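The chain below stands alone, shown as structure tokens; this is the form predicted alone.
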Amino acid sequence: MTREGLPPGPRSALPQLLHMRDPFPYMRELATKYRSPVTVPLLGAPPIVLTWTPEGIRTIFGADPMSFGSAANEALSVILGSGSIFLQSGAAHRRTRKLLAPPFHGERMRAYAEIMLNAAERWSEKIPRDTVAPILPIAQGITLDVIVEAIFGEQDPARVAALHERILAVVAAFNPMIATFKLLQRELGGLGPWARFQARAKELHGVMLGLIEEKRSKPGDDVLSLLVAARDEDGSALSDREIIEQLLTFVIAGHETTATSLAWALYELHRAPDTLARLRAELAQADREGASAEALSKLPYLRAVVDETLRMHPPVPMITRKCVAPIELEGYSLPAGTYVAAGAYNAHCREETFPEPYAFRPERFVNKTFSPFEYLPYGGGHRRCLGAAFAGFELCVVLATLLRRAEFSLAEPKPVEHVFRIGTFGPATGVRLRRA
């Protein structure tokens, strides 16, 4: 039997505002204390019917692509632009979708193997020894050369370290209170945080410029170099405009999810000793039979711990849509205009497809798949993230190259929480390790 309006939930969102900072603890207490789906009230905002069954995501996932529209925070236009991926919907993000594919997949994805073994070579030497420190900034360190020398193609180490310091400087002043509301996106006389930022991401946006017209004129194998030279079906080119935002898209969500989900692969690993020896075992056997970088992204038990760290720490922990048409939910009849979304991190958590959910346990993943509505670090349906096998690839180099040139030792007396970064939740303390 069918129902109209809105399954039940929380009466306040109270909760939300509480939990904002850190929601896993918050979305685990609404799968405790409800049953799937459930209507989620949130601050400022419509609510959203939030599903985490097998059955439900593969509604979301599965339906006809032109049902829902994107639900990203339009707070994400103000640095990525309105024309990013993340913020396109219907016939204009099937375009960009299927120019900007190409690049991360195949032989081409696969080339860029050797950039991320050799970013995570130079970076592991600037881990100080016998010193307590985060290794969060290491790993954004890494993910950004990769970017930087993927993307745009450079390996100069003045320029790398130029667009290093200007795309960080985008990322230190982007502040989400400026971004969601409109009153405080006044210039003031050139002074405030808005002014700030509008200054930092105009000389960003001066340098990519600079960058699109170099490749033009001398085309590299980097994924701006593909992006000057694609063409629609009419043959017409992406603008300048269009370039820059997807490539903002590139380098902000890109970089910072890879960053924080390596962090959090080493605060789990070092948490369960055992799992760190097999893993080490099998770094140790793929070194003496020569394995190229290649090869260490296919090693079974690395692979696994890849896997269960993004199981445990979704990078975005709910996938959200809106309804453009009525849809059918669990049982729920809800009309066009509602927001839903796929519980990634509730996904994870089920024990009927994840026993003991909260250990963790690389070794489900061993010889083991799961369906893309069991398991969606990276989302799904035809807005699944374009990145997601070229993230999976770089985790497993990186990972593989840290733990083989240094060990660590854990220096956190309590549990990391999550905190909200831009576009992700990483670690709050960077997880703090000492080097033997």
Second form
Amino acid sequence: MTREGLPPGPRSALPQLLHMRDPFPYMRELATKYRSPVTVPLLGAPPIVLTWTPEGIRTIFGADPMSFGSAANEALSVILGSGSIFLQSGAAHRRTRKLLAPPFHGERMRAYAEIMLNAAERWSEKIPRDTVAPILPIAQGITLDVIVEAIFGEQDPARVAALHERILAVVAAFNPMIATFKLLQRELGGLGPWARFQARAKELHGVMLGLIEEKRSKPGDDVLSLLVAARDEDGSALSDREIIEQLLTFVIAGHETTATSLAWALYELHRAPDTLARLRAELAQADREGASAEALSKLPYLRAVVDETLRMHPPVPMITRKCVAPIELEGYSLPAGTYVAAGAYNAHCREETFPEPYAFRPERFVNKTFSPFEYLPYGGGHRRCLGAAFAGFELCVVLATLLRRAEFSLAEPKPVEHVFRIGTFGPATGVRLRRA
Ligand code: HEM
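Next, report the structure of the form predicted together with protoporphyrin IX containing FE (HEM); the form predicted alone has already been given.
Following is the full complex, with the preceding chain placed first.
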């Protein structure tokens, strides 16, 4: 598409290319050089019109859902399947959200608290002492176990571990190149990367089909049982394939985002001794009072630490939408076909909303809330993250458990950069810590 009528912005995609690994500095640079909205050229893809003011973001999140297409590109369908909620739009998307939302409502969190506490305790045993090691693999272990247990209702440690391994095998076999280039999607006698990916996916699907069968005869109160029992308006059930696609979406959307946020929280806390001391004091007081996991998730300073971490390190820094109808954005009439984005990271760095935005200050969230157009780590509007309450709860419970079970010091001599990992941005080094 041409740039005619689009807002000003850099002419070349070269800066984007140079900042491919860590685009956060480039996003900051855009906000200092241009006013919102800005047109950002991308290499090999149409430009994106990026806004970061509350007015611009309100326009995107408040628009008629029918003005936008699906949230993901075709590449994602290779790993999730074309029926994933990420790839749906319009009425089909609305129907799936209605179906999937109930198990993630705030009041259901008590049911997941034990799973989260146990996973955090189990994995904290695996953190080596007196050794420098990245914390991200531990965080990933916790969040993947939590999602597997909560979604599949699977509690048997051996079966949780087996599912965990199969999921990681699919993720490891996934290569963005095979997703992007159809030419590479060939079996090549069972030897190429596509064949390897297909083989791992088939193994995982086989295990999931077994679980679906089990839930048909013996339903529980997990997400899988709910999907198995779900009926459409015409009384028809979801097919096995549809169930598998939505389950995989939860696994992929829900574990890496939460894991990278945990790692960032530990990174920021160990760079700010006074903040860490204040949090430890709050946790010690909660221990004296015998606080439950649910009570932990309501501790004001712990919540604020989580909120501040997601402000500075949103795993999804731009919330992109493809317009299928024209849209008026901050004085520009954008035609159908334009890609627009709510700049979460840039909105989180606005001096007007968050003074001294590059300082880690959880205090700014104590007794203060921000509008969904100023603070948007979970996106917004008709596609706002379905797992937001689950993730916020999990981050509090797991962070509190790790800090209660271990003392750490940070072993990062230089500031840690962001890096792209399976759809989200996380810490490039995995955040190296030394456990005392
Ligand atoms: C810190 C953790 C998390 C962050 C920062 C996060 C962030 C996001 C963002 C930015 C979106 C896109 C929203 C939009 O387009 O407006 C999203 C969508 C989604 N997230 Fe999360 N997420 C997190 C954890 C989770 C968890 C734990 C689950 C599941 C248990 C989950 C399930 C989903 C689903 C299903 C969608 C698709 C919603 C739709 O397209 O309608 N997320 N998330």
